[in-house]
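To begin, one chain is listed below as structure tokens, in the form predicted on its own.
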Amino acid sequence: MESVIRILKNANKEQLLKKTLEKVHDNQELCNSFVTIMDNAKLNPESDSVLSNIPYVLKDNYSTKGILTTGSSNTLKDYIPPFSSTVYEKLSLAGAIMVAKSVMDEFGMGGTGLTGHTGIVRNPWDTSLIAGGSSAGSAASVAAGVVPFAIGSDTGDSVRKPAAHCGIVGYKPTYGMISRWGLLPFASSLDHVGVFARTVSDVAIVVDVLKGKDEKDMTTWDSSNINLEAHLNDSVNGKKLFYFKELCDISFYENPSDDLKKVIEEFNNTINVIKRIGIDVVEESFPKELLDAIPSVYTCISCAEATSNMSNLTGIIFGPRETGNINEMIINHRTLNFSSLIKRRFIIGSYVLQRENQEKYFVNALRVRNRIVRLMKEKFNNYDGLILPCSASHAPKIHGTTDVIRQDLATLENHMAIGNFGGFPSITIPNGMIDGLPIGVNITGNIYDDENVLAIASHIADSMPYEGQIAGDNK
């Protein structure tokens, strides 16, 4: 599908901004997607940049100088940073217009969009459903057609899962392709900048603007020789993808739900489409004990890193200050202002980092992560990417949703964390409908192979009728 961003380049920018802000307010009423709405947003001097005067939404864990940045947490509900993230600076230099900052799961620690301090985010396809998380508001705003692109962050699947639930494209590039300077850290070895859009071409356009080495972020690398948009039409004839047969054979599941059966059926239909465009798709086995370990390894590492990263949230330096002596102030600040989910994750992180527990839990989790990554890289010696369904169903109902996943579906619901374990480029694209609601398929490739991964995703998306839809188009 043609780039929405490039179509909007020819629009009347004053009318575009006015209409976008109207949509922002409409979406706020419908989905509660935003923490801050930039009603005072103004046009920039027109430039040659492809993003000049294109409106967008920024997840509220990116620092914006002089603009509220909360991480959707009460601990930062009044925090206005004195500096801006590299992502925000690059988009501003390109002339893009931030029209809102979006609601997220508190500090990115969740997959539902239900734990932000300003309330839950609803899915524009059906407001009784979750949008997915943690980048819930960003995903919902793109899915509703409010903006052509939005920025999220992805620590386990926080861009790619909500993209699936909202029927849009979600892409996180190779670790370090985009600077994380000014992104509130959750788990530093897993955190990635990510982009939502309605087309593969649009996420390519945005990442081409954002990528690059940054002296403020030592994990960034020189990607100047990479041009994602220019390679989207590269031939994919003869490319090879694989999938884990243990996750895509319905006979592996006990008492599979009707939704899971439909997900597997849609996935098999997609495989047939992919083969018709010249891409080979092969089933491969992966050690079951490693697949089953993914959720535990992710929880252990991410909670440990989060506990360390957020030890500065004491209420002394910034954030609402509580009463009492200094120890009481810190205890009251963290007790009163963190949600139960955050406190639970901090307890896990503190436990696995205790000296007597480090070897048994944290160090062993690092070993398993390393083993998974090594085996994946061996697979990538023979294949261009891994393709799998994003989840076991469409977006679930808000009522009754928790971050606890059925054990028999844990791997299928959490496999995208592999992309974070290895820093692999990974993209979700729409993959059909279940009962009129979108589902997605995910493609993950080897590090630094982003051009190849996006070209494959683009060809697949062009071969299916789902890319570019806005929530409600099918009603």
Contents of the next structure:
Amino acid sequence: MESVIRILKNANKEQLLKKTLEKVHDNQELCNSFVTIMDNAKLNPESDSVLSNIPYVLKDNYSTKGILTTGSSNTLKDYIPPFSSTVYEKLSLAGAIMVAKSVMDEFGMGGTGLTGHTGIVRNPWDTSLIAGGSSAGSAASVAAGVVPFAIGSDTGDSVRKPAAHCGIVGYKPTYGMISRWGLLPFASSLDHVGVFARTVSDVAIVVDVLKGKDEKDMTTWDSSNINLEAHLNDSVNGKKLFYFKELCDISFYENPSDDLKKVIEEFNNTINVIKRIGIDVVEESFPKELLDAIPSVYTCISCAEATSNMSNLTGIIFGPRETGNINEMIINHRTLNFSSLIKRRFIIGSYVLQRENQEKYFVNALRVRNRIVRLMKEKFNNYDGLILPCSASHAPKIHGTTDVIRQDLATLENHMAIGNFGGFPSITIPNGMIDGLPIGVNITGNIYDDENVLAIASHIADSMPYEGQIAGDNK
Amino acid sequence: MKLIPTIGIEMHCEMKSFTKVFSPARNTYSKHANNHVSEIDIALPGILPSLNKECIRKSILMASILHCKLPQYIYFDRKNYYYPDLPKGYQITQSHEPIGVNGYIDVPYNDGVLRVDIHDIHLEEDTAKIEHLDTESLINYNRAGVPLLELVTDPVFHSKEEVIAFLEYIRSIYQYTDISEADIRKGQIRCDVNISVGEEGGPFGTRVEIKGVDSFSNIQKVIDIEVKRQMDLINDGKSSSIEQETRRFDEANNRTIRMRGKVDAIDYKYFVEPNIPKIKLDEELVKEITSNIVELPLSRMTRYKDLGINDDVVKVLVRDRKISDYYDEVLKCSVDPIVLSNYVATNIMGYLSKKNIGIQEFKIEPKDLGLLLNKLQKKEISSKQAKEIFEATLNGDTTILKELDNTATQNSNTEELDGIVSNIIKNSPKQVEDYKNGRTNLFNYFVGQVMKETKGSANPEIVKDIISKYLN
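Starting from the form predicted on its own above, please write out the structure of the form predicted in complex with its partner chain.
Full assembly next; the chain just shown is listed first.
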């Protein structure tokens, strides 16, 4: 589908900005998507850049010099960074206009959008539902048509899951393609910069701007020979995708819910669509014990890295400084300002790193992670990508939602972490509706194969009627 | 039974580098607090480490000098703990794969050599510096992120003399190789001392660690005090009360104090730093780095001793690489090595210490000193003249030195000089008479006249012979 950004290129940018800010406020009222709204955002001198004066939303875990950056946490509720993330710098340099910074689960640690310090985020399709997390406000604002794109971050599925719940496109490129400099970390080996938009073309355009080696992030690599947008229309005839039988065959589930049945049904419909455009889709098997281990492997590694990454939050150099002697200052700061969900994860992380536990939990988790990644790479020798439903249902209700997931659905709800384990390029596109609410399908390919993955996603999205949809447009 | 102490050393030394090990802030001494600090050093949210290549090169160099086994991949670990001098809440260090392991170094000791086994050497970052005042504490982050090399020996020392010989030699290697200034006054060297006392030939006793000793003289004190404490306990039959523990030196009261025991040892929860990708160690790079190792002091000492220079002078020459380099430069002018060594060790060192300057500020170039000493050696100038030229040059008058250089082709033509001398004698009847009447110091007047006539080119020995012939 044609890029929204390209269409807006010739719009009256002054009107666009004015209208966007109005929509920002509407969306804030409806969904509570934002921590900070840039009411004084100014137009840049119009340039040749494709993003010149295109408004966007930035997740509030990207450092923005001189502008509040909270990570949706009380520990940083007044923190104004003296330096900018590379993502923000690149977008500013390209002339894009940040109109708001979006609410997230505190420091990205959550999948609901309900744990930010400024309150819960609602789904614009139905405000009794979650938008998904952790990049909740970014997803909600793109789904509501506020901005053509928004930046998220993705450690387990924090871009790709909310994209599915909000009926939009969510893409995280290969690990290291975009610099993480200035991104408040959750789990460094799993953290990815990700982009939301309503079309595959738009995420391609934005990542083309963001990607590149950055001397401030040693994990970045030279991707100057990659041009995602230019390859979107490459032929996909004869490409091959696979899916896991263990997750997509309804007979593997005991007492499947109606929602799950519909998800699988829509998935099968999508497979048929894909086959019709000349892409082969094959059922494959993957060791069940490895699939079942994904949530715990993810928990061990992400919590371990998180507890270390967030040890700088003591209130000594920045953040609210508490009283007492030095130990009390640190303890009080962390006790008073972190939510209980985060503290629970810190305790898990600390536990699995303890000398007597490390081998059993953390090191074993690393081993399983490596096994999964190795196996996936073997599959990628024969396939262009893995395709799976993003979730067992449409977005769940706000009321009653927790991060605890039904055991039998745990793998279906968490498999996208495979993309983080291996640093694989991974994209969610909308592929159907259940009771008028969007669901998504995810495609994950081999590292460095982003052009191929996006071309496939683009062709598939073109073959279905969901790309480009805006929440509330049909009402 | 005979009790002997066994000692192992962990030597932390701040590395010299343009920027810090993981940040672009300058690594330099500053009298002001917090003026060499980047957002990385104070761990603002979202920072990432950028590994300094210069520090890696210097680490590889030192590991190679210590004959260590280098790793296949270089990577780092996080050492996690909370302390206000550690802004990130973890220190980036090398725990799983140090830059070098299982090495050794030969240290000059007494008149021989002491071989010290090296457990490992690794690269890490320094912490900030805290100053505790009466009612508050101040933190200076200039030191946060300064590269540190931590060198860990096996428990191989049995006396403080051995320990000090080792530390001094390592310090001189750091200085020779420009890896570190290794300046104790600037607090660049800190040591943890591990001490146990046991029966000679028997198993080691219980190990006690004394942390953060900051000078060589304190290390000697700590060894004396702790060895005595442990020996007294053993001799009193209380050896079981020696606990595996960490202590610190209480300088004011000249004792060591318990910090924590084994049971409350900190669990640092080490794990691999995810933000620094593993770097495959390139053999070519190692070759390139190690092919340029400067000649180390032990090798120079051996070489100087072989030249016949006495031990005390050798020590003076190698104490500072720049002195030794200067010596070697002058030596290239084929001067007598022993004469030169004495000249450097007494005249030059005396001058430098009097002026309180380093050899790099010394005004006589090695080749000029070579020339001067050559003239002296060939008796073309007297040692008195040499001294005068030496002093004149240092006082800024380089003309004599230049003249000396111009007269490199010396006039030793006896016939010609004979003519000149006879003319002078003929034109100086009064001086000749005074001389013959006993004013023998006038002899030098005639030498001077000849030198003046020949613009200093005459061979003074021949001139003297001829003058004697005429006058006596």
